[in-house]
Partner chain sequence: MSDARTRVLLVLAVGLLATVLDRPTALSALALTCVIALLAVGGRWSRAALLASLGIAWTTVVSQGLFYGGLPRTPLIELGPVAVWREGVAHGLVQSLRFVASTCAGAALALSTTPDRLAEALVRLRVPWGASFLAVTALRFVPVAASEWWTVRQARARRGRPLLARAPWAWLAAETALLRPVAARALRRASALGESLELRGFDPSVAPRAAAEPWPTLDRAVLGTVGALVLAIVAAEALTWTYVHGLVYVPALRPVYGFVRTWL
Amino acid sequence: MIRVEASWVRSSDSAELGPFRLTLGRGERVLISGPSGAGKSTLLSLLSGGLARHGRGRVVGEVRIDERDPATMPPAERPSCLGVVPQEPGDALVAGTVADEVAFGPRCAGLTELERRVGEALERAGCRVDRGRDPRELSTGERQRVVIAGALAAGAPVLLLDEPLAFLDPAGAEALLRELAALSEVGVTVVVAEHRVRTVLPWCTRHVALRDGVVVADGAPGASPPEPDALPLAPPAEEVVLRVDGVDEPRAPGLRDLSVELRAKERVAVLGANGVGKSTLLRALAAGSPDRIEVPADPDLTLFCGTVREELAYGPTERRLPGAMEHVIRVARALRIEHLLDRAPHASSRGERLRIAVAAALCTRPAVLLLDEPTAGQDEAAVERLFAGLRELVPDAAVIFATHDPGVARRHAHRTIVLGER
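Quick one: this chain alone, in the form predicted on its own?
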């Protein structure tokens, strides 16, 4: 169904792939894994034809999907041949309502029975929001479900999904994998690039591992790796650095009766299903003080400087913090982004951009650090290094983070706040 014979691939963000050959059969369920920056997103962009079609890179070799070049496939034919879910769900949104968003692909392909297709696709994606809502007003996880539904709606025989589980709660992730398995049983080839390897390995029929742009393993899935050991956390201090009694937000009514108290040195995880109000809570907690720094789920919302070095130095320079540049280097080393300092922030992988955004926040030495989905786009080693960096760089700060990964909450939080439960 998919055949790639490429001797060299280079994307516009300087990621390189190859040389490699890859042939995927009809109905296969393929996991593409590898560290952040290994080339997973570049590989999916190659398979979708996006690299060549949009001038995002150079390819020496050929890609065929059902013996057709995806880069030259007519736009009207693409939705019924190929479903693509990008890493950032917001990048795929084109319509003003959920219903129109999901119907966009089938409508472009000239397909009929749009209402039925939209309903079935939303059900498969586990998306139960009002179809008349603007998808941009939804939570990140809900937007991801809408984009997944849009990829499913035209009934394409090939699905390419870049971290589709990144913003889904555990129940939603398991449900989506069941739906994708059911599609593979009727011949749909499903390729998933994902960091939640322990979740996806039992689902896939084939595991392709990348490192530094080349395939280092390709075969039947093996056993799931063990969860990392939890490191001891320093006890919280007595000093209360933040207290909020209730959040008045119409889209998250469950937060009105919630009281949150944070102490210096405390680590708190926020869990809950998609759309329950985790991001809303973090935004509310961040308001009111320059010593509270929030890193949103989309790191691109915070990156605006010409180089990573300038990005990290901006906050401490504005605040006239002593030893700013020395601290920038220390933070960059701790989060393993020192090699990116002279590159443009947006010329990095999604996982690297998130670490850049977190590093920029750490350079301001906040009293309270709020992280929205800090595991998205991160391989497990990078996640562990990030939390180790928090212990080293802001040991006295209160850190509250929203996550869908219960293992991260167990290892790195003194306590959890579970929204949506009484």
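Positions refer to the first chain, counted from 1. All figures in this text were calculated on a predicted structure; none of them were measured in a lab. Note that the rigid core is defined as the largest set of C-alphas that superpose within 1.5 Å between two forms. What changes on going to the form predicted in complex with its partner chain:
- With the core held fixed, residue 129 shows a CA shift below 2 Å between the two forms.
- Relative to the superposed core, residue 325 undergoes a C-alpha shift of no less than 2 Å between the two forms.
- A movement of the C-alpha atom of residue 277 falling short of 2 angstroms is seen between the two forms when the two forms are aligned on their rigid core.
Give me the form predicted in complex with its partner chain now, not the form predicted on its own.
FYI, this one's just the chain on its own, none of its partners or other molecules.
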């Protein structure tokens, strides 16, 4: 059982929580929802004891898991007490192979039968990759499954998962939720912080909604919120702005002699299972012309200037586009990052960094914009604002985006490309 009583919590990145009181019973399936910045990750960090360790935050109150404080628990006992899946799966990897990665926690806890534990955990997480592969070479979704398997392997009675579905395809998300439900049937308490509320609500037995660091609702899950209305898209033009033939990549099963054509004003969604080759396809399409700008799934690596203003102005200044600064302000306003203009891009939150990267791409006025997973880790309102910004700022450009959210594809694309094993 988990019991939290806190009057005030502050993380090292200044997120604040509380006051609140929460008691989670054995076998409960808890969804923690709320907009970006509501405090979901901070709450999970508090539950795991991470906030109270090494000055990562300040806690006025107490957390107990089976009457023990997770912050002061001896290291070797932690994997058997709670499993944690962090928000950025790639950053949590510690070993050189998938098998070693999954076995890391149980090995640190001194558990035996590592091979059996690894096999079972990989199976439960729906991870079917070669165990000898370097996890860093896997796709983002596959890496996420490996990290989830690592959290399951020690058989902890409490699982905390921070946006575990962010990079999973719908089938993978459903399968993972089924597995988590099966674990809860045998007494494991599963706590999931997630933006994909519509997917998780039917699964959970309890819904905790946060806003500005405070619990605003706590109880049995209600009905799923309706999907946002789809606004009509302007019809695509006749002019073909991109044509690529024979896209072929041996390591991506969905890419075998693929041809893609995009017309001006066209919006295309790329769907497909994890590891099928969506990102590889976008990279292949982006190559070859400066009029095609790609925003990768990890936008951090596209931000290299000292301030957001410089970042947005870089492309238009380099390309000597007329009215660059006015356009920068217009783009910043449309994507709601105007207040960040004089701040360092890397000092912003993940969602803000994504919007800055998209804004920087938009400022170059591309003919083709390629977005890799622009919905991952974003709340629905932020996703809708992003696509509204695209309609307003680059109405004539072709936009192609990879996503795992069929609803976003339905609302914001003229057509979809579904990649599958060929």
